[in-house]
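Only one chain is included here, represented as structure tokens and corresponding to the form predicted alone.
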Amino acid sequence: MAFSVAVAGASGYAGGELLRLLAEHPEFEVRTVTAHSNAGQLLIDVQPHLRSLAHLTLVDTSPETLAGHDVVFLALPHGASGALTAHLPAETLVVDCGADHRLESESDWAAFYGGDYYGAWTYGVPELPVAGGTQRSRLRGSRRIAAPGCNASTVALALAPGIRAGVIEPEDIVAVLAVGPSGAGKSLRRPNLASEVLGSANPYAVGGGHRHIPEIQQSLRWAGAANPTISFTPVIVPMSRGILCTATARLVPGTSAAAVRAAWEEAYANEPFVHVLPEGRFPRTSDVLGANTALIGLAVDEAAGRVVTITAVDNLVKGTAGAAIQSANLSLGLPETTGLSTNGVAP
């Protein structure tokens, strides 16, 4: 018997990607889709690529419309989920793709987001290396899951193996990410207009102001870093979706290149969706388009004494919707790969 599913925020990019994946999931049945300004419209008129869900109509987002489902996915702006989730039954599996439940530190929430703090839920990155294992063990059976920020999980997956293995220093981490504008959502804002993005690369949140910074630091602390510090700079580039993350960290003195590679390969050896590429190989964003896959290339810059990681993900799949569904699978006792693919789309 299929699990009944509601998706809130179904008219946005993250909501649309959730529905694209859920439509092919053999154990989930999408029964309700909600929106705000688009409520009352047919889903197919707002998400014309979702042909198999053409029978659904967007309804208002409220606790009443979301109640009564086995699983609720929330794809709402930050600050909009917390007030809803308090009214949903404890036995309902709720997966929040927004930021409201990601941070354990209320002071971090106040500093980077502001507004009401709703508490932390189980973090939805199953493969994340943490002290004693992976985040996967914390997700099994959890009924409240916070899907990750796409930039944050990409950086964390890129560096956590080295932190946990003690081969890189947790201070002086530098990450620069080329990101597609779909990560900013569908709202019409000048920096994301085609005329501003096409033919240009545009940095934003420069100088430590990006909201994903405390989320990255939190993940690295779980991996064993006492006080991780990171310089994080995202750059919007003209591709509709995707992240290419270049993250570097200082080598622990005396660490060999072989020990570095062993740390990453051992961390992800049995992971279905996170793959370390052979020595000398580095990923492209086109390699993961449409897939729930993170590809990591690894090198040691001997002259600089730094590890360099290059990580590619699809921000809407592995960065958001795919991570949410993978985590939901684990919560419900399903094989975590159910409904998800490692294969991308090319060309």
Contents of the next structure:
Number of protein chains: 4
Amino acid sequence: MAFSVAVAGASGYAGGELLRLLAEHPEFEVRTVTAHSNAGQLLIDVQPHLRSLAHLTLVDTSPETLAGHDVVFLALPHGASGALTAHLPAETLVVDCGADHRLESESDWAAFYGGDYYGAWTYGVPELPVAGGTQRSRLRGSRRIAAPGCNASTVALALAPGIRAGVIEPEDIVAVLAVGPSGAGKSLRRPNLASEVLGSANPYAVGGGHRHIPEIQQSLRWAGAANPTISFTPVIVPMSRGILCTATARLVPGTSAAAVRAAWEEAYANEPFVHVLPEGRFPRTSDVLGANTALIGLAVDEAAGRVVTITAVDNLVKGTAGAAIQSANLSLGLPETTGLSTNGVAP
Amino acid sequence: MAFSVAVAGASGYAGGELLRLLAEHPEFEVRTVTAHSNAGQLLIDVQPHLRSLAHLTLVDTSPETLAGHDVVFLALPHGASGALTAHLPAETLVVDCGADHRLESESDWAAFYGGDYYGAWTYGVPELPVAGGTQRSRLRGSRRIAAPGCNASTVALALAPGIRAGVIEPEDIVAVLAVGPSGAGKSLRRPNLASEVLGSANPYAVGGGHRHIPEIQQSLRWAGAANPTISFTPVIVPMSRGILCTATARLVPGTSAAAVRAAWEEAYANEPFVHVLPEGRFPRTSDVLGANTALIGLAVDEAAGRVVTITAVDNLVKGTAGAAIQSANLSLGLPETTGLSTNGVAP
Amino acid sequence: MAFSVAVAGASGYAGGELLRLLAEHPEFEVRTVTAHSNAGQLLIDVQPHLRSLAHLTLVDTSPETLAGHDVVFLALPHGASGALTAHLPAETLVVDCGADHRLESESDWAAFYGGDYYGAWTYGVPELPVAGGTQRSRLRGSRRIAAPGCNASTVALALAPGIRAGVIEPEDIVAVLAVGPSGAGKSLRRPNLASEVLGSANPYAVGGGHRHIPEIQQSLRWAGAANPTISFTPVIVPMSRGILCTATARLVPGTSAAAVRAAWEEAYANEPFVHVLPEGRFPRTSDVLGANTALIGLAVDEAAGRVVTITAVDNLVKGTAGAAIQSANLSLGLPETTGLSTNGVAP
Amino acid sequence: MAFSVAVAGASGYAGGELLRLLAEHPEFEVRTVTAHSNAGQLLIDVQPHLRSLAHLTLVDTSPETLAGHDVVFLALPHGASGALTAHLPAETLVVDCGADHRLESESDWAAFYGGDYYGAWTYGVPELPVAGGTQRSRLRGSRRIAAPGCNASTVALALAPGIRAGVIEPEDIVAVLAVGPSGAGKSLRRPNLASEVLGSANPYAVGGGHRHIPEIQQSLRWAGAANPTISFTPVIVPMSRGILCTATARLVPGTSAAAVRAAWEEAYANEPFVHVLPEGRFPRTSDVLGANTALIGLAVDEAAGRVVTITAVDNLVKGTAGAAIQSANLSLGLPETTGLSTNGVAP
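Please move on to the form predicted together with another copy of the chain, as the form predicted alone is already shown.
Next comes the full complex, and the chain you just saw is listed first.
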């Protein structure tokens, strides 16, 4: 009865999180796990936390090993999915957790990534407020889904309600994110070393160069912004996972605080995974660790003329693997919440 | 030959850091250390890292125990300094690390702190660019000094050069700070517990209520801003000390990136403790751990129309105790750098 | 169909973890959550990570509020359970996560805890090797269960196989544990502050005074030790949860390394939650974060004449709340693994 | 007047710490800093925390670049020093922070390291109790010094007093150490990644294979042990630096607790950098962060028949660079404490 699943890039952090969630999912059965340099090893030797999948062995990532599954999840470095998935049948559900299929603008792709451009797939953030509804309707039945960038979807979820409702200005957004290093993957680079991260807060991609910026702008355009601009700064902090996003936008003059709150509460009123906290409450990343939940706290700073949003997500779950599975549920007509928890692992 | 020193509030984190720095200072001799509930204990039992001061015993905090010293440093909760210092002779140098004497505006005091207002003392950030110079000149010879708020002085140092030079707009500043929990002191409140802080990023005082906001505005007015406004959000992250401040302001239209960089480089060209990093480089808090150094990275984000500054300081040193001692050096005519290190303890 | 459940002490860390696990358990329905000073508040305001239980309100902890449930879980400070549970009917399953009912020896209770002694209940570590079997058989049908101390059960699971098999000596055991601060609960004491824990390793209860020592000895006596002695040292390290236990015992002279390994592998061969890792592999606490899994690595150090075991558990799950639920499953005749995950949340 | 100094391996963590300490040392002047792949870069670009040495440029590590200095400090991977230092004149003080010259036994070298053996130099732990005195006397005037392994010197300092005094047995020592990852250096290996270390406790080299074991045994033999045996287990915990060593040994039967305490207190009574804490007190690693201090807490566990020592050091200071400089001070006839602080950077 269950859908057969392959996970490509199963030795990385995003791949591991896909597998952790899939292992608890009643409608998916993981048949194949692939890797590059780790092919041939037992999965449990590379991902020792995945005890229930100890029977799986990593195989090479190739069109052949990925063929013959109902669902293929890809957790590969950007640039690796495009050629690979061209060979998969159209009826196979393919969910790419990499960046290759997120951007509709080829010029954005060229400016921020470069290399071959393979076109955009359905963007995997179901709750995203877009003109006249949410992204959810586009995901139903889609067989090609691009899971979001973790930072990008967090900023978009934080601000799209206000933009769609016309209560904040889409120009001059400022977002600063405290993020855990797991978002950077297992790449062996000096800034990813424990001694560099412990006891320190380290910014990167400062000043407009971060690859998630065009992805945020794309989402905000869907929400109604003509020409959104954003100052975006991520800061690595010493927690393995989590994003605490402070995203602010200028209040449209004359808007009441009540109207602001109403915009967000209406956007997410019936969402199982996105919650707007009551007045005066703000989330912490530990509240959502391991969960597919985004928590949003909201304040109107009259003196500064800005709406301030604080959003907490687990970068590996709601930011990546959870969004992928939630989108796959929608694609396949399963209940959207199947296999996904709303409760964080805290403390 | 050395100046005799008393430190009030010696059992707290700020008091401990004052003592750590004073212990290495060749011109100061710590004679008296005071505390409240810990009075009567050996200092080493409360501050076990201060081995070289193991001979000192904590005494009560009172006008009597503080009398008779050349210099008195106060590291007390806000509201505690005012009455206490009224009894000290005018020729005694008093440096208050609390908030009581930072604000020139009694209405700001009433709005953000409340309780009795004791008036402003000389603000202890020597390098702060003010109209026509720096704050340094006001500190020379002053006998009443208010050491800065750690977050406030960081934001002010980050942006004052651009405001004084007219290259950034003082309205619509946005600052988001990743900060260690030591700034909150030893108070026994649930948000300060290790289990709440480890593995999490936790915002506080969101939306315009943080007490450092009027202090920042005051500094920026000294730098030439008529009516600065700031959206200010601190986020507690799991490192014991440090501030990584992302402060952005709108670029004044038509300003070149070179003019922006020149504003900062000129402001701090000869400063021993504040350094502007080269193009493309940004600081980390571990670079300044234990040091009296502020490192500033600078970018112009043309697409966003904003100047982005990243500033790293140790909240307990450059943000508090180091600023206090640097200011005391100036007050007493000692070389400004005496007893203060520029090198961080990293990794 | 589901069993109705009350959780006493629902505002603490152990209570929160019970609720996190119970929320995913298909056979339990949480009806009542109790607290002391937080009574009257919404659970979600005290435990903001438990989104799926946002409908619950904390009530007072009393015999009345706990009455009328099929199962009562207690997560209270030691000394609080005894009087409270005397009023509950014998057919109610009561699982105490506190220490009140763990020790069979009243003199041990008096020496290490003191205060009224209420007698021992069935000890809630199903896999514990005891003479002729495991602790599991005693738990089936029991209606009074004492969930274990997290450190105590970890050391017992680590060493009981070798003691029962006669391959290690029960005298002169040495155990040193790196533990997260969540085991100390939410008590507002200075050593629990984030600034004290971050960036530091802090020992406590050194030299033989830790309250888990008699509990370990009791377990090892069940495994066949006549007079076990143990040097036990816990060290708080900067991770919110987890225990990494290094427990060593002297190799019985003449025992082969193969016999040692066989003792452990046979003891846990069919266990769903306790796994012995292959030769040369050792666990990390992140491998079991959030999971009801204990991972044991094993080495024979011939030169030192000792068997070295490394055991990783999540102190709040396998060490407390998971053990409680696993034991409750057994008591009620449910499949033992119901509602419990074996997969850790890593990285 | 100052001694001219070269530091080889200046781009690593140990090299960086040597430079941080040398920068504050009044009798040393750093003239040359060398590296391998980073040669040609500014030191400040590789070690951005060393502001006061911003004028230095890294050059290649070679006999030529190291020639012509009064003192050469080496912080190189093991195996790299031997050939290099053969070319330096006998009157140059050479302090090797690597392992190449620590072991007197060529067979130990072959068993635990392998490769060419270059012979032992004077071991750089001045306070180490040896038969009839301390290691200090051997260091005076020595021109070839082997700075200790950080774990090895910590265990040796912890236990040598009791062995020399005959109050503990040198067989069946057990030591478990919580250590920060900086001891592993900047090598780009997966276990050193931040995501692997954060929120986790990770053992390594379990079961008798750690290279510091023969070094510990050598020190304990100098203290009088005929045939010391040790079970040694290091555990990486999420703090950048620090060692919290729990080292236990069997109490010699019939020895009083007072005699035990006296052994340690007498051994370190006049030491500036090694302190025995009062009864009932135990150190934390943050107490010694950045300091050249070793703090030892001591307990006699009568029930377990063991003496338990808890020792805190900063692995990069007292464990490596501080020991190197302290030894160099002795070699050159400078006051032993010159340029070294006893106060930790806490919290």
